[in-house]
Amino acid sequence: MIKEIDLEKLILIAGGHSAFQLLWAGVQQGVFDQLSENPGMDRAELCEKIGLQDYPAQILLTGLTALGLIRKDGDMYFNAPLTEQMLVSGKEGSGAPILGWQAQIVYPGLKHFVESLRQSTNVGLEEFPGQGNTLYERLTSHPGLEQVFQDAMCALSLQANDHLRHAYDFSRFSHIADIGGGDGTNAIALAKHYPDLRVTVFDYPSVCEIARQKVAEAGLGDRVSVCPGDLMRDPFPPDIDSVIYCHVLPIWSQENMLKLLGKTHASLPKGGSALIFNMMGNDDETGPLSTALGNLYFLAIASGQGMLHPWKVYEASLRQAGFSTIERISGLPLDHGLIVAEK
């Protein structure tokens, strides 16, 4: 059941770009891995491990706290368990890395969101000048920005992966097409917890140099390949028995994601598997939080076209597509869920 706004949370919705500065400036500037490092450090000290005055230190700390971001015990600061968890930088299942995406791609471009409502466009891509329609295809001119970009989804699989290697037995896979796979990150993981398994990452060239120097890191050369080209255009990989696509469909529109589901059937085997995995929206169109919040990014800045679509969607277009048996597997954690159909 959904909550009923009350005047903190009103407070907290109108003041969110400040909660959000308030964040990404602890971040930035060492406070949770401080705190992380050497709990229970006083204003003083933490000025002097942060690097800032007494006047910035004060406004910053008071944020934090009355965010419940960290807490205060007398004079004496320390984190609190979920940052401790999920803020710490270098530490298993942070997310600070996604904070650099929020920071630097999608507040730029969500100034623009009230303008793509009603053009029904992504207005905010004029924040990255180049060639395309997407913001992916842009990132390819900004080395920069694509790297922070890779960051975060590399964050963001790192925190998801685990969940999805133990939610489904890929064992039954010999050769598994990562279309839209980023720098590897969900390859790799699926490569060392099952080692009779294949993957190919399929993606940018730009994109697809980043996963192949991770891929050589890895160790894992021999069973992770990448094949760069264009998911719309491009043939996916020869010789697949499963595709798989983390966190890509929201990019598309309906229309589009069954372009890409019928390009899947056809590129497989009978007997063969699409898996469809990220984070789901309700049937009932209420949520969760998360996934409702996430739409924003896709509609002013991603394509212009997508959404994190319930699972209802996703299912309707696999059948559309020529699937026949489809898995629904939820209960996942982060709001993400498992789609297994077969043809």
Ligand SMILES: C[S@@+](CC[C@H](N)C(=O)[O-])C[C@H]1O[C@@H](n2cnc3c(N)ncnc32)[C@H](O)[C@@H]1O
Contents of the next structure:
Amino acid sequence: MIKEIDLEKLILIAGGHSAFQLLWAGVQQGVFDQLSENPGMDRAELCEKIGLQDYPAQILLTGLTALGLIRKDGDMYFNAPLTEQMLVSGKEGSGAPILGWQAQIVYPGLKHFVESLRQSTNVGLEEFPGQGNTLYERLTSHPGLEQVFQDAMCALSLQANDHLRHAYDFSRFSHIADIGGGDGTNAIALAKHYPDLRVTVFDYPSVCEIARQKVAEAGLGDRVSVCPGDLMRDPFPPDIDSVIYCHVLPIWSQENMLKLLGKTHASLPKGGSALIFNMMGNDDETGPLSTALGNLYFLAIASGQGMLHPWKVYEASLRQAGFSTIERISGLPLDHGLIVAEK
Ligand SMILES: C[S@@+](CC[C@H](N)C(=O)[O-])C[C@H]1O[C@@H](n2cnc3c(N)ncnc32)[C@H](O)[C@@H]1O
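With the form predicted alone already on screen, would you show the form predicted in complex with this ligand?
Up next: the whole complex, starting with the chain shown before.
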């Protein structure tokens, strides 16, 4: 049952821009990092550590306290347990890099949301000048922002792929193509967990370069390789028995997703598998909240055609592309799901 709105929630929505800026400032100024290292500091001590004067610090700390991100006990400040778990930089599972993407890409792009709705296209892309009609093409000429984006995806994938490698037995595959594989975070996690698995990361050349370095650092160059290309135009890597899309199919409309899955089907041998791993929308279009909020990015910025589609849309597209057995693996954390289909 979805809870209907109350006044507090309305205030939070209407002031969402301020709430986000407080959260981002908390990360940027190192408030959560400092309170993790030295819990119980008072404002004067915090001011010194985070390099702010007393007046702006008062505004920041009052906001973070009212949002429940930190707790004030007398004069002493502490991280809330979830803040300690998810927002401290450098901690395993930290979501801080995801906020970098929100602040530098999603936030400016969503200024154009209403106009994107009216024009049914990604008007927010004008914030990122360059060639191409998708954010991903544009990012190839913005190396700094491309790194911000890949760091965010890496953080999201690190949170999610722990569940991916346990959700399905990948040992039945010998060579998997990770299409739109980004910086290789998922490929590396799968290859580490499945010692006989080969993985090829397919992505734009500039992104493959980032992946190549990460793979080398992980010492997996013998089993994880990269294949630069455009997933819409160029052939997929040869000799594969499976294809995985991690956080990639939501970029596309159902029509383009169907084209991509048709190509996937043609690239696989009989018995080969296609896997789809990302946040899934409810089939009855009621949420969950994370995907409902995530959808705006796809319309206004990323491509102007995608969304975090409901499960049934992927399943219908797989069927239409010629796949037979289709398995839905639900209940994964962070509103993620996995769909496995066999040719
Ligand atoms: C949302 S990210 C997902 C990255 C990675 N799979 C993960 O889960 O962390 C989408 C990826 O698709 C890539 N991509 C988008 N359009 C592409 C295209 N036309 N050709 C190749 N790669 C593309 C982007 O560069 C980006 O790395």
